[in-house]
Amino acid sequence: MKTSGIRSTLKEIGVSPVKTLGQNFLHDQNLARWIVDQAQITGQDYVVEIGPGLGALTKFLLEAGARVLAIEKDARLANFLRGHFDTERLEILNIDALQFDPRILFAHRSVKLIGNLPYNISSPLLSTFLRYPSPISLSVLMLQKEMAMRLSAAPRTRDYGALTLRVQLHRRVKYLRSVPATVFLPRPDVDSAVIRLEPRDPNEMPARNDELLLKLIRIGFSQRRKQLRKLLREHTTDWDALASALDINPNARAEELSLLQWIAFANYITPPPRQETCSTPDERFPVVDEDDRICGEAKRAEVHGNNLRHRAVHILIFNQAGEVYLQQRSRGKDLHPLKWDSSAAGHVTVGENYNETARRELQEELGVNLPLEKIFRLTASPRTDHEFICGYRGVVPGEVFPNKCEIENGAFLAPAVIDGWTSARPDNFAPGFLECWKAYRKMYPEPEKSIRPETFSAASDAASTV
């Protein structure tokens, strides 16, 4: 749309635009289309656009074939967007982006990000849009240069910040090109500049604590011209020792650390789990046979490789708000790593029975001691991986504190969350847990209210019925 159609459409619609609410109406074509050419836009993609305004992009995306959810704060914008393109492939959602859930995402098998990000509110926006764990595959976004600088900072610049080390930690960012404040109308007192966010694999990165690494970053940036040895002190007794390990200048600032050397830090802090520790190759399983009859008993290598039956727990843990936890498993176990899973699982070892795993496994993955109950009972299958599972559930009125010997990630979702993730994208879990899940979602098709589970005795547990 020109500049004389964004005026005569704005006039008629009766929108003055609002500084505040961001409101620079996009009038060069060619910007748009390549905009959206950027994002490599096809028929299977699910693409959220946030404020689209008058719908520059809004109009490219559709001629690219894909679903397009457009969030429109401005109710006569969004009024507008619906009478102008008749087409069932767009949803028009007039509420303020930073009330959107985007979790709800992951029904969605490839979904992306595009949009003209309000200057004042784009720092919240990419927390909200881009946490993790995150749906998005890919983000093209315009945004205020200086923010767009920021983003895609490398070391040892003066852009490089916090803020840079926190997005890039899961993304990898790519500053497109500036884009002149004359493309919009009204004018921006500021240039604007065209980013990509892309997800790294997860491997990219090593292993790492995210809590003390992203603590360690905000003091380290807290005063820049300070070196890190006075900021961060009291987090290690020989400062030129760590220096020298990280192979750094002892009197580095804190630009002047790349995100590894951030990372080898924390690490150098306190050092993750190594696997040799974590693993227990000689731990025995029982062995049984198609009714859940203990026949003998095996090593955990030899009951995996020669895929024999035998028994393991799988636990649900929802907190106040009715939703559950998901871990993402370590990146060095030997079933399925970095795939998510139940809230704690693991095998019954041998002399124990289902109840007393369950209770050891929550201890030992979560560190909490809970009332559970038992809630299903799975039959060994493949899509079990060979295990008899008894599941349970429990609410925490807390917090939970994961072990990382065992788990990577975590975060609580909706069970409506769950649902739609794991039809869009059940190659994101481990296949016991679809399982689970489905026996769950059998029992419990609609959200509870509450959750009160019953205390359950080592002398309630069966060895073959629940």
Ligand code: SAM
Given for the second form:
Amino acid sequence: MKTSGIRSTLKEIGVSPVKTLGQNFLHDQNLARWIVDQAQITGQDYVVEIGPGLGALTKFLLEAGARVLAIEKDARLANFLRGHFDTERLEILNIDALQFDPRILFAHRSVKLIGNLPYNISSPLLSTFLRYPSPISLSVLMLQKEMAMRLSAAPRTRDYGALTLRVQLHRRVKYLRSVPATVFLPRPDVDSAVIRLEPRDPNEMPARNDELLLKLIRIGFSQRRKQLRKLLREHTTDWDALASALDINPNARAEELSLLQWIAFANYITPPPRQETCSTPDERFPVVDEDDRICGEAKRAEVHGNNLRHRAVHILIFNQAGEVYLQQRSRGKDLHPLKWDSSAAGHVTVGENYNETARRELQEELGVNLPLEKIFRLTASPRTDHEFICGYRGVVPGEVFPNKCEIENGAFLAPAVIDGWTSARPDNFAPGFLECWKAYRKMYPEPEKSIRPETFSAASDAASTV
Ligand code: SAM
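Alternative state: the form predicted together with this ligand, after the form predicted alone:
Below is the entire complex, every chain and molecule, led by the chain shown above.
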């Protein structure tokens, strides 16, 4: 829309632009087309647009063939858009984008995020939409220029800081172009810029403890002018040895270290577990027949290499809000590395029964000891990696403490999110989990809004508490 069109439309729908909503409307059509081009939209894409306003970007997104979910807080603008674009490929949500749970977007295979963001909420918006695991495969965003420079900054620059590293840990960020205030009506007080964010392959960065890494970064940048040796002295007894091992200037400040050097720093202080110390290749599993009767035993590698039937447990741990903890398997696992899986799972070893294994695995993988309820059984098949599986569930009243040997990452997710994710992107999951989730949903098809521990006290024929 040209400036005259924007003025007359705003008048018609009774909107005088609100500064706190960042209502600056783009009137440069070429720039709008260029921004959409950067997202390389195809007909397969599901695009979420934040703050569509009068539809400057929406128009080109629809022309490119995408399905668009546009989230607009101002009801008058949302109503205008409903009347203006007559296509089933556009859905308009009249809500605050900060109230939207992006994880329901896992139900679509390819999701892109686009928007000329309202600048006063761009920081919380980015935190919400880019939180790991994120369903978004590409983002093209117009932001206040300072913010765009901070997100895309390189080491040893003024803009490089804790925010830069937090975002770049999981994403590659590219500063695409600066945008003057003159392309908007009304003109904002600040300049803008367009950036592109693409998720990194999880193997692109070395294994590390994110919690420790982000803590060190936060402390390191808390006083930018101070040397790290002073700020982080509590974390290492011999700073000079650390600096020499990492090949960094012993008097370095936070902004001098690249992301890889920060990771090396965290790993020097607390080395990530080495796979040799995590795996137990000599562990012996009972081998079973087609009726799950024990008929021998064999080493882990032999069982998996020869597809011998064996036994396993899968445990689903819920929080008080009824969300399920899913773990992302460690990158060092011999089977299905980096795939998403049940809260905890593992093999029955020689001399153990299913219930004993469930209790042990829960303690080993999530560091908790809880009452568990046995809820389903699966027969061994190629889809379960030849495992007879007993499924359990339990409720955790507080936190879980994932074992880094086993677990790369994890998150509590609503069952409806997992339904959408497993059906749109089954390749993200360990095959055994897909079977377990199907079995669980057969028994509990309704979303469980809130799960209280009492729910688990009643044992039935099909379910027993261990
Ligand atoms: N995309 C349009 C354009 O380029 O002309 C408008 C961009 S304008 C910078 C920001 C838009 O975000 C406005 O339409 C405003 O009403 C909307 N908005 C502001 N806060 C919002 C929020 N919390 N959730 C969703 N939309 C919001």
